[in-house]
Structures are given as C-alpha cells and as structure tokens.
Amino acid sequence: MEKFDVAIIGGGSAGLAALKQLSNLGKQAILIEGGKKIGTKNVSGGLLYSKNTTIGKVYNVEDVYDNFLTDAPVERQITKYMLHATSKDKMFSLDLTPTHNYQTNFGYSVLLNKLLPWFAKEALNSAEKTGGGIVTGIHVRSIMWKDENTIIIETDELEPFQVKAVIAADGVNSEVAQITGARRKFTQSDLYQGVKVVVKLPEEIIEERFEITNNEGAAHLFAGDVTLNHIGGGFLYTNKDTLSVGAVYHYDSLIEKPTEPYELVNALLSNPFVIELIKDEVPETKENYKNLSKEEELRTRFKANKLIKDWKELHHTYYSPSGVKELLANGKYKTKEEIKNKVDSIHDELVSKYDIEFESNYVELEYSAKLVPDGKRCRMKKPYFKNILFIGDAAGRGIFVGPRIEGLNVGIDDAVRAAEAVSNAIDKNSFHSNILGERYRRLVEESPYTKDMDEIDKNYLKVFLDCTKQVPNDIVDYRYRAIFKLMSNSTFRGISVGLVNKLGYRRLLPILESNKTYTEVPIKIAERKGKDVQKSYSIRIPAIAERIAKLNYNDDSLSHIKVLDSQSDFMKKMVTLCPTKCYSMENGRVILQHEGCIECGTCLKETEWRHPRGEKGIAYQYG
C-alpha cells in the first residue's frame, strides 16, 4: 500500500494553496481531485481579495505564491465598488468603494478556470520536490483508520492508500464531513445559493461602458426589486473580456418562496440598467431558405455560420489591445484600421448576402450554480475530527456581511493554518486529535476572519455609515430611525457594537437580514431618490434548455445522487429550486434524472449525495 505523510481532498483555491504551503514547508503532501483537470468542477462569483488587518495576520493568496501579483491570470483589479436599489427603471446608487478598500490590499475579479491551473501548476512544482504531486479525475469513495496515525484512503479509481493526516478542501457538499460524520450536513439557513452567468463582452467595451482603464475593474451589487422578494441580491463583476452576472440568496428564503434559480438571474439580466452594461452586436440569422434547395441550403448555411463565426472572433478582438497587437505581429494585417476594414466587410457580406440581421443584445457564455456557507451561522466550531481538517467552504466558512463578500481568500488563510498545524505534527510524529486537531482549532480561532463571523467590526460599520448617509432617514422603519441616528455618534456606536458582540451577534441577523432590508427599504429609496433608467432594446435572454445545452458534460451512466423520500415537501420544492431542472413530478412522486446534474448540492438535504466518479459530471470552461 502507498503510504503519504498527507492527502488534501479537492483541488479549489483552498485545497491548492494547502498544497503549496506544505509544500513550502518542505513536507510530502498528494492532492486528489474529482475532475478531469483542474478548474473544471469550480464557481466562484469572482472576487478574491487580499487583506491588512488590524487585529492580527491574515495568510494572503501572495504569501503563499510569491509571484501572484506579476504572474497570476487575474482578471481585472476592483477599482470602484457600487451598490444599486433598484424599483422597474428607477435606480439609486451608492458608491461603496470606501468598503469594499477597508483593510484591503487589493481585490481581483478572477474564473476559476483560468486561475485554477496556474495555482495548481506553481503547487505541483513545489510539491513534486517534496515526493508529493497532484492526481485528477479520482473521487474518494472510503476514508478508515488503521490507528489514530494512519488512515486509509478508498477511491473508485486507485488501489488504496494511506497517509498520516487529510486536509479536508471538498467544498461545501463536503464528502469527507458526510463519510466521517465530522459534521451535520449544512441546513438551509446555514446556506446561500447562488446562480452565475458569465457575458462574453469585447475588452475596450467594457473599460468604456464602466468608466474604467485596462488596469481597473468595477463591481456593481443590487438589491431592490431585482430580489423578487427574497433575502439576497445581485452582483455585476467586470472581467478581462467577459462580465460575471449573478443572484445569491438566502437558502431558507428561497425555500419559503420557491423561484426558479434562473429566474433569480434572469431579473438582474432584466434590469434596464443592466441591459446597457451588457449589451452588443449579435448577428441573427432569418432562417429564409425556402427557396433553395437542400443541397443549396446546406452549402449556405455553412458558409453564412463560418463567416459569423469569423466576424464574432475579429469583432472581440478589435477591441483587445493584446489581440490586436498578435494580429500586428504576425503580418496579417499591417493597420488597426485594416482589422476594421475587414470587420465592416464581413458584417456587410453577411448582410447582403446572407440575410443576416444585427441586433443589440448580449452573448451568454456560461450558466453555473453553488451554494455557498454563511459563515456567521455555520463555520465549524471545530474545525477536524480526528486527523482530518476542514478548510474553507467544507469548514462551512465564508463572511458574509451587507456588501462584503468574502471566500476565496477565507479559504487560502484556512490552509495556510491547516499546514502549519499538520507541518507541526509531522515534526512530532503525533497526529492524535489533541495535537493536530486542537492546534489548528487555535490558528483558525486566531484568524481576524473568524473574528468578523462571530462580531460586528464597529470600525467597518462606520464606513458602511458614512457611505450611506444620502439615504433619507424617513425612509427606514421608525422603529431604526433612532439607532441609525445615534450610530452616527462615534462612542454610541462603540459601546452599543460592544454590548451587541457581548450579547450575541447572532441575534441581531434576523433584523439585519430581512425581506424589508434587501427588498422593501431598496425599492422605496429608488422610487424616492431614484433617477430614469432607459433601455435601449429589448433583451433575449436564453431558456433553461438553452443553457443547459452549452454546458460541458462526461454524462456518468450511474447516478451520484439517491432521493430519500420522494413524496416529502423538501423534495418537491427541488423541481422548482434544481438550478437546471434535475427533478420533476410524475404520479405524485419527484423523479431524478441525473445527467444535466451540475453539482451545486442543492438537493443535499434529502438525498444521498454523492459527487461524480472520477472525470464524470460537469466540466466548466469559466467558473
């Protein structure tokens, strides 16, 4: 049998970055990962960020690859950080960039298809000097002890094998915490659920349309009507050449409410506001081939959807500096001007000849979903159970906080912690729960994020105020007007923020997270302070099938997920919550069919769930 000091579990930002950092230590550590690459099983909504606190050090993802800030595949650095109520064509905005640069050294877009790989192969360099490395598409079916130093690892691919420790970075279906009962499986008010598309837009576009430089990016959050009356919102990140446009949610809330996920996105897509973000020039074809004859009509549309094709490619990069310097560089073409030249004539071929029409409207990449760990009410108290540590999202660990959203880098501090501690006990030979275990347990207690779970950091929340101060007090339920005005005292709102943190800050969620905070409050300040929002054409948006059918799938014959009871209220709910229509009703009974699965754990509660053997399931090309 194989035997490894160390096996992490899952190879998103957090697994990775456990990885590396072992690796830095110079111990041996494998990483085992379901899908067939790295990145393809990966979300995120897209910001990872890098802090300076105050109140002790947090592990940045720069401590751990020390060439991130020149090398990494970033997208773009947030510059300019907004929040928007929302009510039909009226809209309030609010600059909230002073929130978004509390603390901060800086805060990237990212798609975790492209950042993935390259965390990985900067870990694999490390880790392969050490005697460890990185093995995909293997899914791990079993974990036991042989003693309290050494487990034993089953997959469905590999012969068994056994190691000393795991880091536990599965995400938060955890499959690890399900095997080993480390913990309850998360309940829907310990959840977010949240639904992301990714919009192809040409780079110069973007920088113009949002105000901002090849170095800058922006984020936009909304809430409002957009909510469709539920406790969440929307979020609009800007990316190299794509946007990144999304709904999260409150679990329970949708779970009292049920909408259909894609609904969720589909009402921010509406936005009028949103509508001319994300707009372009889409070729349509009119379909007016009657009379040809087949043979005529094949040969026509292939040569119609081959120019397209060309005209979409030399359209996006016009509009790429890097693009079309390449294009320079190789000779193609001598001018800018010239790359223009040929857009235009293509464009006025397809018109004329083919009988394509060009529309505004919006090209739709990629449709994912996840549900997310709300930190405040779900992180593991204790973090391990025997010589495993969880890290990250399968530790139930994620800030979520009004505006600030935070996991990526929550999960790179977690491993950073969790290898020290197992660094720690390889250097004493004891990997007994009192050692490892409770180590760990300290460094993650040590951490300023687990601190901003537990309480209200009174210093961020006068920035919070301070940025807010154009909203009309009348606007606010009487019964908050008084607090929010004694807030603005600055010894008020310390020794209140005290009491509140002695007391439980806990108690307060259920006022501070509400249908009147994300929903009512944000669209009577539209209606009220709120300027005119035109669109300019009407959108298309894709259906649930259409989206579906873009997505990457290695379609496994045998389901991973068992329903428990398929007459329960739970389920029946998962045919309306399932972000790509899974389940359906026949006979009274909720009916599975696996295969347009997308892994999100959405129906986790109730269901025997399992991730994908080895390579099946999803593969996403954006994350």
The other form holds:
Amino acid sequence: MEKFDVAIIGGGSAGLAALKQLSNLGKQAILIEGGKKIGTKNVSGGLLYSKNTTIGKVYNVEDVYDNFLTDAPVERQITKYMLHATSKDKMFSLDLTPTHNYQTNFGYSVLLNKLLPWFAKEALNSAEKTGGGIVTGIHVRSIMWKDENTIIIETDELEPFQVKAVIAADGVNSEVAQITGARRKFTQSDLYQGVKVVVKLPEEIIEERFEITNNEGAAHLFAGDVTLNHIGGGFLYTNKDTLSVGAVYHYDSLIEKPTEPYELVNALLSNPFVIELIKDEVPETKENYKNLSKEEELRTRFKANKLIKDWKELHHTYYSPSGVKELLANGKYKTKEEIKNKVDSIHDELVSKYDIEFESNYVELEYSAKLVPDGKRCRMKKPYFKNILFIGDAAGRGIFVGPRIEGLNVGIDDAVRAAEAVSNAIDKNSFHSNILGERYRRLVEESPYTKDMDEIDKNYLKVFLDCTKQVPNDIVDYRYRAIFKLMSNSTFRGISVGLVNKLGYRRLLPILESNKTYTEVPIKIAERKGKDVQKSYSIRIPAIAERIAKLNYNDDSLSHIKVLDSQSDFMKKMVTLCPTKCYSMENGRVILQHEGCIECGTCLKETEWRHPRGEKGIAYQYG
Amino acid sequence: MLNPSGTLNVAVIVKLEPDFSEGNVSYNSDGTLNRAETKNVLGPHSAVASSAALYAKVKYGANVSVATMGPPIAEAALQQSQLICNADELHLYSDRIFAGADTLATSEVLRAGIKKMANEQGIDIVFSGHRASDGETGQTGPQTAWKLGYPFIGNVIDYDIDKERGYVRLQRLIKNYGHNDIIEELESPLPVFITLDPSYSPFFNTVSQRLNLALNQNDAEKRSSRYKEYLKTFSAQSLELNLKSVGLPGSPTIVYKVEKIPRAKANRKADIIDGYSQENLSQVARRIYGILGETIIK
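Next block: the form predicted together with its partner chain, after the form predicted alone:
The next block holds the full complex; its first chain is the one shown before.
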C-alpha cells in the first residue's frame, strides 16, 4: 500500500492553503479533490478579505501565497460598501464602507473558478518539492484506522493508500465528518442558503455605472421587501467584467415559510435599483422568417445567430481596455473607433436584415447555490477527530455578524493553523490527540475569527452604529430603541457588550436576527426616508429550467442521494427548497431526480447524502 | 531482459493524417479528399499509441521516443504526440526519396529508424496505432515488427511490465469460436512490437501514478511548446538505407483505380424538424412517446 504523510481532502480555498502551507513547511501532503478540475465544485458569494486585527494574528491569503497581491486573478478591490433598505420603488441607502474597512487590509471580489486554479498552481509548485501534489477526480469513500498513527483511505477510483494524518476540507457538507461521525449533521438553524447568479456586463460600463475606477469595486447589500419576509438579504458585487448577484437566507426561516430559492434571487433582480445596475443591451430574435422556404429560413437563422455571437463578443470587448488593446495588437483593427464602427455595423445589419431587436435586459451566465455555516451557531468546538483535523466550512466556521459575511479568509486562517499542528506532529512522529488534535484546537481558539463567532466586538459595533446615524430613532421598535440609546454611549456600550458576551451572545440572536431587523424595519425606513427609484425597462428573468440547462454536468447514472423517508414533512419542503427542483411529488411521495443536482446539500439533513463519484456531477464555470 | 541501460525504452510510431473529425473534412467535387483544404493532425490511432507510451512513462518511468516518416510538416504529428506522452525525443524520417512509399517501403524506413534507436540506446517496446485513418491497411505495424524480428501483438487493451524478467504481460481482444471481444492474456519477452486496440485508454489507479501523471502532463505542455529542441531529423543516408527499398522504387503496390463508394441505400425516411420552436420539439417528444411509450415500464 502506498504511504504519504498527510492527505488533504477537498481542493477549495482552505484545502489548497493547507497544501501550500504544509509544503512550505517541508512536509509531504497530497490533496484529493472530487471535481475533474480544481474550482469546478466551488461556489462563493464572492468576497475574500485580508484582516489586520488588534486582538491577535490572523493568517491572511497573502501570508500563504507571497505573490498573491501581484499575480492572483482576483476581480476587484472593494472600495464602496453600501447597504440599501428597499420597499417597492423606494430605497434608502447607508454607506457602510467604514464597517467594510474595519481592521481590513483589503477585500477582493473573486470568482472561485478563476482564483482556485491559480491557488492550485502555486500550491502544486511547492508540493512537488516534497513529493506531494494534487489528485483530481477522486471521491473518498471510507476512512479507517490501522493504528493510532495510520489512516487508510479508500476511494472510488484508486487503490487504497495510507497516511499519518488527514486535513478535512471538504466543505459544509463534509462527508469526512459524516463517515467518521466527527460532528453531528448541521441542522437548519446552523445554516444559511445562498443562491447566486453571475451576470455579464462590460468592464467600462461597470466602472461608469458604479462610479468606480479600474482598480476599484463596489459591494451592495439589500434588506427590506427583497427578502420576501425572510431572515437574510441580497448582495451585489462587482467583478472585473461580471457581477455576482445573490441572496443569502437563514435556513430556519426558509423551512418555516418555504420559498423557492430562485424566487428570492429573482426578487432581488427585479428590484428597480438592481434592474438599472445590471442593464445591458441584448439582441432579441423576433423570428419573422416565416415567409422564407424551410431551408432558407434555417440558413438565415444560422447567419443571424452567428452575427449575434460576433456582436456580443465585440460589444463586450469594446468596453474592456485590455480587450481593445489585444484586438489592436492583433492588427485586425487600427483604432478603437474602428471597433466601435464594426460593433455598430453588425448592430445595424442585425436590425435591418435579420429582424433582430435590441432591448434592455440583462445577461445571466451562471446560476449556483451553496449552504453557508453560521459559525456562531455551529462551529466545531472540538475541530478534530483522532488524527483528522477539520478546517473552513467543514468545521462550520463562517462569520455572520450583521452585514459582515466571511468564509474564505476564515478557511485560509484555519488551514495555516492545521498545517502547523500537523507539521509539529510529523516532527514528533506522534499523532495522539494531545499532540495533534488538542494543539490544533488551541491554535484555532486563539484565532481572532473564533472570537468573532463567539462575541460581539464593541468597536465594530460602534463603527456600525456610526454608519446608521441617519436612521431616525422612532422607526425602530421600543426594544431596539433602548438598545440603540444604550449603545450610543461608549461607557454603556462597553459595559453592556461585556455583559452580553458574558451571558452568551447566542441568546440575543432571536432579537438580532429576526424578520423585524431584515424586513420590517428596512421597509419602514425605505418608505419614510427613501428616495424614489425608477426602472427604465421590464426585466426578463430566465426560468429555472433555462438556468439548469445552462449548467455543465457530467451525469452519474448512480444517484449520490438517497431519500430516507419520502413522506416526511422535511422532504416535502424540499420540493420547494431545492434550488434546482430535483424533488417533485408523485402520489403523495417525494421523488428525486438527481441529474440536476448542484450538490448544495440543502436536502442533506434527512437523506443519505454523498458527493458524486470522481469527476461526476456539477462543474461550475464561474463559481 | 530489459535493455542494458536499465531504463525502459519505448518507441512510438505515429502518422500525420487528415483531420476526419466532424466539420473539418473538405471534399473535391468528384468526391475525393481535398488535401489542401483539410487540416492535418495526429491520427486518432496514433494518439492511442501515444497514450500507451504515457502509461509506460508514468508507471515505469520509461524513456519515450516518438518517430514518424513524412515531409517536414509531419513535425506537427510529433508535437501533438509529445503533448500526450511527454516524449523525450522526437524523430522525423524525412527525405525526398521517401515520397510515394507504400506500406512495405514505409516499414523499411521505420525498421531502419527503430534499429538505429535499438543500437544506440536499446529498445524494449515499440507502440503503433491499429491502422491509419487515411490508409486503413493496418499493414505498416506488423510489417515493421516482422522486419525488426520482434514479436508482434495486436489489439492490445492493457499491459504490465515485469522489469526484472524483461517480460511484458498483455491483454488483447480477439475473435474466437464465433465470439467477438474475447480477452486473451499472454506474455512476451522484450523487445516487443505492440499495436493498440482503438478502445485502449490508460488507467492510472494509484495516488503516485496520478501525481506522476500530473507532473508528466505539466511537463508535456512545456516540452511540446518548444518541441523543436527535442526534434532530430534523419535522411535516407543517415539511416543507412538501401535506396532501392524505400520510396517509390521500394513500393511494389500500384494503385491503378480508385472507385467511388456508392451511397448506401437508407431504408429510413428522415423528417427535418426545426428545433428552434418549442411546439415542434413537443411534437417530436409526442412522436417518440407514441413509439416508445408502450415499452416504458411504469
């Protein structure tokens, strides 16, 4: 049987950071990833932070990859951070940039399918020096212990192999946690469900519309009527030449009043303010070729489609400085003006010859979903099992504090700590929990991120409250009014936050995270103080079937999900809550069609849920 | 016994062929192939042979040389093969005198090339494709093996090497007693000449093989982008060939007539349906359901 020092299961941002870090420490580690390529199974809302905390050191992405700032394919550095309260065509905006900047070096918008392959390349370069590496398209099936220091890993694709320690980075639906029983399955109150669409928009149009320069980015958060009465909110982040638009809602609230996840993102997309932000010119076929003969009709349609494709590409390139530069360098066009003329001439040809109309709409590229663990409710207090360490989402470590949602940076911080613990254990050649697991637990406890999950940071609270000064006091409920008053005085704030943290921050959650804070109060604010927002066109949002049809799957004939009780209340709710409509009702029973599954894990609680076999299942292009 | 160097030495014979994949073929009005318009690529069977060499490289750390006979543009086949198998050397047998060769004359050039390799570094396995997609004879491989005096094994679907004993254990597909696709297992001493069954695809089933595979694929990309550094060209003279046994003079085959293949009679009638309209699509679905509906087990 082949032997390696460490196996890292899962090639997301946390797993790759662990590989990179262990290799930097001179240890041999292999990373096992289920997707055919790194990055195809990953989804993120889209912000990666680097922090500079006063209460202790966090390990940032640029500490792991020293050329991150110069070379990494990130999207935009967020310089504007806004919170909008919405009610129909009224909107009230708060500038939360100070909260975004709070103890922050930078926050980049990212698309994981672009960023993770770069992480992988960097990690692989280091790993190869120590005899490690990355193996993709492999699904881990079982984990066994030969003795205290030896773990045998069985996969669906390869011969079994043995390692001394495992770092489990297999995400929120961690199968390693399930098969070893290291932690309970996350329950609905532990989780948020996030649904995202990636929208295409030319680079310079983004910059003009969001009032940012080439190096800047904007983040917009939404609460109010766009939540459809759920606890959570919407977001819109600018990428280089795309936008990430999504909705993140507390699973409890979705179970209580089941709403189709895509309806939540649609509610955001059809908000009049958002409509104007995502607007683009889109060619629409009128299909008036009926007077032509059958063959002629097909030929015309083919030509028209080809021209539309050309127009879309060139229209997109025209607004991208780097794209224009490339076209000019190719020598195909001499001036930028010439490209514009070509775009216009194709445009005119389509309108005059092919009966195409150009309408205002938006261009959706990819629909995705994922569960997000709320660390303050579900972080693993003991993030290890024997000689397996859990990091990132697999350990339930996500930060949800008001508008602050972070996961990628937490996973990277965990990875560095896990790598240190494992490296130390290898040096001592002992993997007993006193040496490995407990040491890792202590390192994680020291992390400022852990503190963020357990306690309210009174300084952050002050920055937040300062941002919300324009909100009239009488809008909020008497309960909050008292809190507001208390909090605006620094001595009281210090004392009361201290008291709350002593009593347990979790007890306050039902008040802090309620329909009132996410829906009712924002609606009231928008109605009272909001500006009117006019929309200039009516949006056409693709149906869920169209969205699924655009996704890439490598179908597995074998279903990776098994329904345990097809008549349970929970499963019946899945008919509504599955983001890709995998469940339907037939004769009072819930039936599953797994082919459209995007592996979000929404149905995990009452199913036998495995990741698909290697290379199978969904393959995202943006992530 | 393995060759004296101790490293497994593998040669792959490939061929540059017209790209017959969909949408890439161009025909003259008389139905013959328009060679000028049709792009040339590494033949599909040559690609299979290259992947067998990749298996040897990943699993046994083999030293791989790819060889082809043809005009200078045949370099493209060597480059594409290198991208698959991360070849260490590329050999092009190119000489005006080789033009017009049939399979026998081609085999003579390949024999000389492989023999030269065998003399210089030792050769353990020669891989070639099942047949070429433009010639379709399947003769060149076996003839070259015969000329070299190596055991020839065709339609191979898997192999393993016993380095100690210098033997190769193979599985191949044969037809026997009226059954297709019988798997025959056999053993042969090295050196050996192997042609691969078109269904062959290497499988890497241990972690180290996968790691090695990734390393090789990475390397192959780098190498093939600078393939000229790995390229050696050989003329008839440098291969010490008898000029009467190569090219046109060495080719006993005379093609005096090529007949057009008549269009096959179809006994089905096709309706062309415009897939852009939702209504037409549901009509198609209804028709399929009409035909298959009864066979669906409810």
